[in-house]
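What follows is one chain in structure tokens, specifically the form predicted on its own.
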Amino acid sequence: MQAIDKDTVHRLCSGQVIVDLTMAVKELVENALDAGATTVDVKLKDSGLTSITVSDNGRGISADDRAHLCRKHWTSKIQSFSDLSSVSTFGFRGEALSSLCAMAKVTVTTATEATAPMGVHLEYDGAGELSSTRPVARERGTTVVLEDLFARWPVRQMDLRKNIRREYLRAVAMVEQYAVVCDEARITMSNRNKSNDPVVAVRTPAGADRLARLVSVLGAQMRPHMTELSATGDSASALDLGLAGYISKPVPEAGRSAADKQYFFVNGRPCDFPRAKKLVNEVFRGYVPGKYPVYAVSIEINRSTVDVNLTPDKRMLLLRHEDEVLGLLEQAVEMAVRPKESVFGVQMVQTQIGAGVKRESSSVPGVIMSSYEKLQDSTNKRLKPLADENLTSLKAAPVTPQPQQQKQHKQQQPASVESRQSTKKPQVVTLGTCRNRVQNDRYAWDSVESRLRLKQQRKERLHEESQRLILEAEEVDPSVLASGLSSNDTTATSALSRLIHKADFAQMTIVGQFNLGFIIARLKDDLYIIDQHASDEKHHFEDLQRRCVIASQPLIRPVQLQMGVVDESVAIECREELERSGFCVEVDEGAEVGERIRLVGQPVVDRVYYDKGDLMDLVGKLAEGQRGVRCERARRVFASRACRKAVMIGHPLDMASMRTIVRQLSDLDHPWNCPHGRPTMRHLYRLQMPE
């Protein structure tokens, strides 16, 4: 053996450290921040590929400092390891810059207050050793250049340019998160293209408040959607723990398809929380499935219960009192999305109880009388007559009537009709989509509460009941064994989709059909049966996908539409996709960011025209990468066409059509199940072939 020279082990830790373009601007925004800069300016040029420059108005570096600059583990944030119990700055172990003096061209321009206006000129080598100064002019700050990044990494540079637009949205991810936890600065991000104008990216308003900052990143829309949060620990303990935030309302508008718009810190530092994460989406899908919220979370504790030294980035954080601060988070997420109330306006339904007895006219505003008189006419005919008195010893919902009414019916109601109807069950009247019984009524929240929260204890229990069963079975079906298969149906599926590919389907020979329903299809050893409507269903809803264009109703007055930077960045990189799914949208460059895009023509289908919420949605899911990919509702259209197009079950087939249905699966992009989630296909035997 022999050791590594010098050089070598230099550039190796430094790909570690950065590792591709976000990482790079990460580490000059968070320099920038410790040097307690009130104004940070991230510019690049061509998206990042030409050059990177981050400038602020901080303390600049002192003559002393600048020969070790950008030397390994050089740094002015700690002196010994015990002071990670009580770091307080964003970075502290002193590799960012010599780790990207090896990836870049550095050059670092600053002053100090007792030297400005005059500056310094910077250039440092591949080692991060200064090369050469000069003086030049520069107020009180510093401003560091990154050029040609990654040009000793030829693979990872080839990456880069390969996929630059998907890296830089990545890094305007990632700053808008400095621009919503950083209350004390201003900060921008801009592009600049080779024959365009600056596009600014993010730009936090000056002296504005967390909500204000998050808005700015969100979009103006989301403002009405957001509601605050905030909790705070035990004041007997030490942790010192206290959360506050703000998170979109329980409304499916307010909802994103992704959760790509979910923000933690703790104190103060960007992070990734995973199970943070999973808790919050939990209690907030429980109110609005299929729909993730967007939310920005502080949380605050003694640092002494934080490690932070655990990856490069410095993202992942290991906490002491993790589970405290969980029932803490869910304690405040479960309070700022819970309703607290429910107030209804009930429409007032004419009922013949009695002679002289006076219709009510409408207590919902905004009402057309002669159709609502037609509505009443048709229904009081169908109406038995009500007895007010009997709305108080209800016993479905917990519904509360207010004194004063209940006081004023039961005065209304003629004693022969009370007579008459006191034995029977009382009735609901349901117009619309209210069904209630006294106007403005206060519902029972609490006993809902605790009825769901013994609906889950008991779901909880079942499930460690059956795991416990699994875990104590000793005997298993001898060919789920024999097919590697687990009883367990996550480790079967997961041990399935290693079994066969895609491309196994065009393999496989037809034994026949089975129970008019099914195919029996053979590979190799292995015996499969599978779900003739499922597999032929895909097939249809993969096609319509791909091929179907929706039809656009132009509109005569377009619609201004206020996104973040990331979803507008999207929408106009993708216009063809939009287009495909029936939003024509109009591009002014010249109007201010998130601002650019005007709705021209919206998709009509079925005599149902689809609105913002949808184009949104179409936007989150192609800010993940997907392509090819529609809103939730025309997926729900064409997957409900596919169903109705597909062979059925119960339908008898010949060879040939097996043989199609099966082999089409391995031209589909997902095989495995229908637009419904019914599975395509399941193992069904291993063959113990004869020795």
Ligand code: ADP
Contents of the next structure:
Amino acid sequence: MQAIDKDTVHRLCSGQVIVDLTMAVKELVENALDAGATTVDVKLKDSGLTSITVSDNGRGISADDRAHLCRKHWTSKIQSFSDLSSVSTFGFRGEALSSLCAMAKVTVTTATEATAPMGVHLEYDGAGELSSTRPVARERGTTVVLEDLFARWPVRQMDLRKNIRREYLRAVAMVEQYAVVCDEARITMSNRNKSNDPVVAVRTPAGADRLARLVSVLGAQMRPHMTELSATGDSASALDLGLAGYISKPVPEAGRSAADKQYFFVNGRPCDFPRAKKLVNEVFRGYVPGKYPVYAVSIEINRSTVDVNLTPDKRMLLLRHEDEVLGLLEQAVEMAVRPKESVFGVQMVQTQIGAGVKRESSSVPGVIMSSYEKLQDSTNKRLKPLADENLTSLKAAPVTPQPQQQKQHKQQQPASVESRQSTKKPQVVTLGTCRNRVQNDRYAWDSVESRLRLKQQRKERLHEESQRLILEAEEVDPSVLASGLSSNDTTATSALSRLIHKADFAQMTIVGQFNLGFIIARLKDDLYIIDQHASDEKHHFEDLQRRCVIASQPLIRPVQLQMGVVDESVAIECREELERSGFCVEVDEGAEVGERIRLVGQPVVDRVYYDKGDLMDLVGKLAEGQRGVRCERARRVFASRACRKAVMIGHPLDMASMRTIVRQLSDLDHPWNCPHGRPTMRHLYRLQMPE
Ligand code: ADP
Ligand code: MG
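And the form predicted together with ligand ADP, for comparison with the form predicted on its own?
Full assembly next; the chain just shown is listed first.
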């Protein structure tokens, strides 16, 4: 046995501190903020592949510190372990710059108040030792440049090159968090690719408050959808607990299909807080099923009760009084998103009395108002016409949707979603819109009691699901299966993928039909029971998702969109996907970031116009890396259409049809559940083969 040499240890440890582009950018931004900077400018070349430059106007690095700057565990932020309990800077481990030296070429230009406008240019070697110094002109502050990130780590460098788009967006998302939380600093981030002009990715508005900073990263169109959230803990407690922030209102257009714009800050430190995230999402989804809220929540708590040193990136925190924090958070979120029942009761009566009263009710402010307006909106939208069944004639008939026009076209026949393959006249789908209506109504009509009931149901559902997992782990009783258990995709996938691979469906032999609803199939020694309706439904659903082009209604007056930079980049990158879903956009590369996209064509599905909210929903899914997806509303229409196309329970099937249904499962992306969540198949029985 022998000790690992110093250089190897340095590289091994550094590899864990700077794991990706995001981490490199994060460490430099934190250093700038820790140096008391009021402006921080992040500049990437080729999305960070060529270089990363972070400049600040902070206090600079004194002559005495230059030699130690990039040495492992040298820091100006703490002196001993006990200082950890009161540390208020982002960094304190003294390992970021030293690790960066092992991962990239590091140069620093810096000047302090005393030396400016004279500064120094410093170069460091891979071990973090100062290798050259020369004087330069420099205002007070520091600029750190990283070049050739991961040059000595070929696997990571290759991975970075391959996924540079995604990595870049993740780095932007990280900087956004600091831009939201840092009141005193103005943070900008830009990227320059090859000979192009730099593209600004983050820019905090000057002198902005928390909401303005949040909106600057979410996109200006989110501003009216945000509501304030705050709560204070027990004043007698030494915890000094307090919460403040903003969350999106419980209306579908304010929710996202991905849980990506959700920020937690504990004592000003951006962090991951999985339990809190789950809790907030659950509360919100109690009001708006299927959507995730957008939020930024700052938690202030006695520093001595927080352990910030759990992981090198300091994103995971250990809170000694986590349950108290979660309790207060739940209370604050409920207060912020709960519709105001008393106001609502009056509106309901007014709606029934007649249209004349509707205008008056729109003077009532707050969450209820927007939900009420949404109802009116969606009712109007359902009355809007579809010019023609034919896709091309739709494109040739531009209209800007106006309420009057909607009425004129009321008599026309709808036909907007059309599979290229299908020759059948599409039926009017009402299921999706009915459900929307029910959901919209629900959060508005809810009373406190029904909220409590929902909460209880949520708990029971969780309990039920855990029971079901146990069932699945054992051999399952077919009678239980036949009753059609519902389960979510992940649960079903994990339960089934242990047993069977998709390709195995093609190898199955059909035994026969059971109860006119299920196919019994055999694979080697195992018998499986397959839901004929759910399986066929999923086949039709994926076919529609893949092939269907949604008709687009050109707009006479294009709509200027205001998006967050990540969403905007994704939308530009995935223009074709958007067009397939009927969202035609125009990109103005010269416009301000966040305002580069204009909507020029809007999808129409079964007389319903899809709007910006649906576009954002789709963009959210694309930002998560999903492809071939649709916005939630279109997904529901496809699901309902697939359901009606599929072979029904109670329908006798011959062997050939059963074989087709089972075989086609092997070609699906996700054959384990129908689009409504019902499992398509369960293990039935393991045959005891004679010895
Ligand atoms: P840490 O931030 O944990 O102290 P780092 O390796 O990131 O460790 O930085 C080491 C030290 O270098 C810091 O403690 C700080 O004194 C100094 N430093 C780094 N970046 C800057 C900067 N932008 N401005 C001033 N000082 C800096
Ligand atoms: Mg640091």
